[in-house]
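Only one chain is given next, in structure tokens, and it is the form predicted alone.
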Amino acid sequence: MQHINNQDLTHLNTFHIEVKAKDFYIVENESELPRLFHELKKHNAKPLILGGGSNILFTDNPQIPIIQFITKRIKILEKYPDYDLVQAEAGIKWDDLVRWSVENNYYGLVNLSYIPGTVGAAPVQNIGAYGQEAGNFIHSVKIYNIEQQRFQTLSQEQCSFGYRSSIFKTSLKGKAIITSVIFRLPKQKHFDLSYKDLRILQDSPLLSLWLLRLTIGKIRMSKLPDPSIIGNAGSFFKNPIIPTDQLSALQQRFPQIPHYQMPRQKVKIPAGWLIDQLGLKGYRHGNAGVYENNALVLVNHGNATGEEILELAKIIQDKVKEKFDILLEPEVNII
């Protein structure tokens, strides 16, 4: 393990802010954490875990301290027939498991392909893409419980995986590290091409997990831009989801709102929709800015602070709720 003073984390952001780490510690080995931990605890010093950086926004040079995993082993743990048991250690690249998946011919990650970020911020978030969502193919999760200062082994079930939510973004926020994951991987050939954009693949004679992955890639970087060429975190906000009833009298006004069928009479529209009706696209507020071809992303322009990226998302808030009645909830974690 390592302890380092005032670390630049400038690029350890995919926002590319500006700020410095006062305690960074770098942690090579899940053993190393209940020492760790007994550390910080006598300076009552609650941590803040980094991964890939790719889903956070700093505002100010954090104060508290900042952890970072650098452990990347994956195993098979269990083979079936229809599926195996792979377990993936929380600072492995969230890509180079998808990839790993793939040459392995393994279905249903590959629909995550190039998300950015870390296996171990991966349930945390639960993420997703084109129809699917990490949580579908957890088993298991691995964690440090820091109050109770041991590790545990919390079922998928346990997880409660929701809508870009789990049980580690409320009652265990703040309490637990994710260590590893185990994966229940398919085996059996299944493609899910159930997302609009990729429905051109129905019929194609090519179809493989290799040209699932090139097309969802091709997908991303012409709606996404590339966080080491303009800082961005992907998209900012959730998609909101909303009463039917809601939807009823918003369809008064907006016949052509979009919007898709959720359990317990809801409906979750896509909050780009919403303020590219703003006519945002390209409006910039300071050094920050929204993606000219995404209004989901707002982006750095070069030295724009965590303040500013943050007024510019609270502007877009403001006028989302004065037009649609409808709050948008940031996606990002800003500390």
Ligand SMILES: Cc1cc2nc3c(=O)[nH]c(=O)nc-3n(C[C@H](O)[C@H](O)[C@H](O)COP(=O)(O)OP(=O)(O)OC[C@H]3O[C@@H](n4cnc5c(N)ncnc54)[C@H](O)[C@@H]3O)c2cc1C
Given for the second form:
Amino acid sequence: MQHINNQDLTHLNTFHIEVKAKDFYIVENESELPRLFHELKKHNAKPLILGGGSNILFTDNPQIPIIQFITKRIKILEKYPDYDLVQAEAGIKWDDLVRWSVENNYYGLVNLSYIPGTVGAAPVQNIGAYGQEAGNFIHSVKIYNIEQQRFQTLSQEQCSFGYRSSIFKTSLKGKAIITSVIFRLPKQKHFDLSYKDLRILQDSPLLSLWLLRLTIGKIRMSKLPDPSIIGNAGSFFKNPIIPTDQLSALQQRFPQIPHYQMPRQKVKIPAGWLIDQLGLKGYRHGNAGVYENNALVLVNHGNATGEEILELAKIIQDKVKEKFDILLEPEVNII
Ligand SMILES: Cc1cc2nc3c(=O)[nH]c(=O)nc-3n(C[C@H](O)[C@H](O)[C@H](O)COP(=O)(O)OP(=O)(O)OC[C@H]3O[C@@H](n4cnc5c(N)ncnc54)[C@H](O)[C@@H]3O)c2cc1C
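Form predicted alone done; form predicted in complex with the named molecule now:
Zooming out: every chain and molecule, the one shown earlier first.
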């Protein structure tokens, strides 16, 4: 384990907000956690786990300790006729795991190709894209429980995965460190092409895991700005889920409003569409802005502060609330 004072986080968060962490710890092995937490407890310090910093907005220099994992192992734990159980450590880049799964002919994770970040963060907001969510393939999650100071394994059910949510965003928020994730990876050939942009592949004689991955990569590149060029954290807001009654009322005023059916008489509305209706694509607030090709993405045009991006988010929330009576919830973790 390494302890660094005043670690610059500018290149450790994809918004590229210039902040410094007073205490930064690099953990190479989960066995180091009990000793680290014993130390932190003496100072009553509650730490933040930083993965790839691709879903975080720092609004100031964090005064709390920051912990980052550099654990990297992928291990096949058990083999079954239809699937294998595969354990991946928290510090692995998410897309390295997806590429490994494709190389080894596992079906499932491929739709989640090219999502930035780490394996350890994937269960936190149950990352999702192109009709799939990580939680669908998670068998269990190994955590270090900070309050109880012990390792625990949570089953898929105990993780309470939902749309961009899990137990790690609710009752275990700030209380659990994910050290590794065990995936149940299918071996039977099956492609999920339910997402509209992927339907073009349905009749392709060349359909393969690699072709699907390549296609998803191309679509993502056309819709999302590359954080190495322009700072951003992907979708800033969650797509709101509202009751069907509220949709009917909105349809009177906005007949074109797009929506997707959800269980229990609810519908999901694309937040990007709501923001776009306000004419905010390309809008700027100081050095912060709404991405010109995708209204759901807030960007750092250079030297934006976290506060500036947060102010922009609030402007958008107020305008959406005023026009549609819908409160947009941030997907990004504001620190
Ligand atoms: C260009 C771009 C595109 C994106 N596309 C998508 C997408 O398609 N779908 C999607 O769902 N998301 C997307 N995201 C968001 C982001 O990639 C995911 O949320 C990702 O899981 C964040 O991983 P991270 O390692 O960077 O986490 P961080 O941003 O470092 O952390 C996110 C949260 O998880 C917590 N955390 C991180 N690691 C651990 C751990 N080991 N134990 C406990 N808590 C932890 C942090 O404390 C924080 O609260 C995108 C982001 C960008 C920049």
